[in-house]
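Next up: a single chain in structure tokens, the form predicted alone.
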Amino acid sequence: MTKFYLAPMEGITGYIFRNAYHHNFSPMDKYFTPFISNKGLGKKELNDILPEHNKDMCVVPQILTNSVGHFLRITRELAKYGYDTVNINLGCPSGTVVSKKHGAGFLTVPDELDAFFEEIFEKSSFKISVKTRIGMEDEAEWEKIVEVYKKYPFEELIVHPRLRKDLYKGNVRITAYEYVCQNIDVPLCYNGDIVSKESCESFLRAFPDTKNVMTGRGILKNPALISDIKEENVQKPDKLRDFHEELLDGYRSIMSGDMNTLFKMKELWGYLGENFAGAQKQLKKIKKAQKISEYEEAVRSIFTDCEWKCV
């Protein structure tokens, strides 16, 4: 049976909308945090991987970091609250990131990413996975970077058949899933465009070996997504409307003012909105409001008067 996880976006899938997300659509069976850089557990990181604001779910904090110290750091810390797994970021494609030959650009050099994990393992009792890109600017890349992770245990390895150039546009490259599912003995998830019943099929019938799926965007735009590729029978309108008011309340509970919280809501809506019918003048009204009010007032008529396509 097919495993499905909810992709770690910074700004975007902490534990409010994780949260919100569980009690209302089809359980993930693994989510995973937005990154935990070089500077730790601050208040932020902390309240998301606070155990009190995971209640029943599978959660993994992800690390983000080049650095020995700072990966064995993190996990002193975190095992302080009863997690013994984490996974590593391997993926991250901004510019302030790869600049630091941090995430997708630590990739670009195997020699250290191959000692970094040799001391990890040596060092570190946690089960550790990987969340990988496949290169930075050339697919070529991908076998010396599979030749490194081939040396270790991973609990498992999370691969986004892209490069740190593609970005989120344009096709997977398929063919260095393929590379990856013929040359690794290691346990596989895939991420990459699952985005509807049909492109999760499509993708296992193609790979039928593959048991584990993540998926991110997918989620922002129909958050019934996994509820669909189940064909569990679930009343969609209705829990979209509870998912909403539980993530607007969330954040409303930790923030000040309207504006923080609007920008977090505003930024959903930029995914969920796609799947309304005839939404653009809310849409835009949603996006000019200033006030909690007139938010609320946009996001009523568009329940109201538009068809979520997604039904």
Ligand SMILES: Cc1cc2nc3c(=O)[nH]c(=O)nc-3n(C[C@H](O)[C@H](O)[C@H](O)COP(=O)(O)O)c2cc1C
Given for the second form:
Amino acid sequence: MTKFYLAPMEGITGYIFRNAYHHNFSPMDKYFTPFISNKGLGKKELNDILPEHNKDMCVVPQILTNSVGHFLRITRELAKYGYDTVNINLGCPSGTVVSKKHGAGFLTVPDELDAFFEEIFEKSSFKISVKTRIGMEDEAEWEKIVEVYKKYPFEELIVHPRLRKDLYKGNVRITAYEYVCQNIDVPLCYNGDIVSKESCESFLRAFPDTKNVMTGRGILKNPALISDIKEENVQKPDKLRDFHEELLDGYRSIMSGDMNTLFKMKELWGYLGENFAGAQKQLKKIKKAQKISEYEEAVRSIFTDCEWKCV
Ligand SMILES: Cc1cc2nc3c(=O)[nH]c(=O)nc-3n(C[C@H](O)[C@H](O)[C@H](O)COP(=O)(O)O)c2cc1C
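Form predicted alone already given; the form predicted together with the named molecule follows:
So here's everything in the complex, that chain up top.
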């Protein structure tokens, strides 16, 4: 049976989102937190990983660093809250991240990456997984990176087969995924552009040995995606309303002022809105809303007057 993971998405898939999703749609087998940077566990990161904020879910914290010291310090903190597994971000394409050789930038120095893994595997008892791109500029980089990954007993390797220069656009580089399947012996998870039952099935037909699939934007566009893939019989429109309500209430309960909550909700509608037919007017109102009441009115109108293409 395929296992499904929710991709980490900074600013979106924090614990409020994870809970609203988990309570209303097909539960994920694993949830990955947005990255914890070198600075470690501040208030936001701590809230995100607290066990009481992640009940009945399998949550894997993600760390973005190239420093053994920071890795060990953050995992020691995480252990206090019961965690024994961590994911390392080797894919973040942001300019400021990459320039510090963090995220996808760390892939440009495979020897340093190798030394980093050697030391953390020696010094840490954590189970370690990696979420990786396939290089920065050129697919030819991938072979050398895979040579490094091959040497270590990762819990799993999550591969988003794009280069840093691709950002999140264009077709995934599926031959690079094929290459890693043929050349490595650790459990693999595929990530990239799984947005429908069809795209999931066609991927699994091509790669029957891949047992784990991670989805990100596909869930934001259609939170019922995994129910669709699994052919579960759920009252999808009701669930979407309940999900939306839980999300809105959740943000309102932790954020100061309407604008911060609205910022979060507007970002989500950038994805969710794609699957509503004839909702241009309402989506514009959502974008312009300055008060929760204006926002709620526009959302009510979408839910009652517009066709949700995912039903
Ligand atoms: C807004 C946004 C934030 C993201 N934040 C993270 C992150 O914190 N850590 C990470 O590993 N990937 C992050 N990603 C990448 C996603 O986890 C995922 O790899 C990417 O969206 C491709 O998968 P998809 O096609 O299923 O969306 C982010 C992507 C987006 C769009």
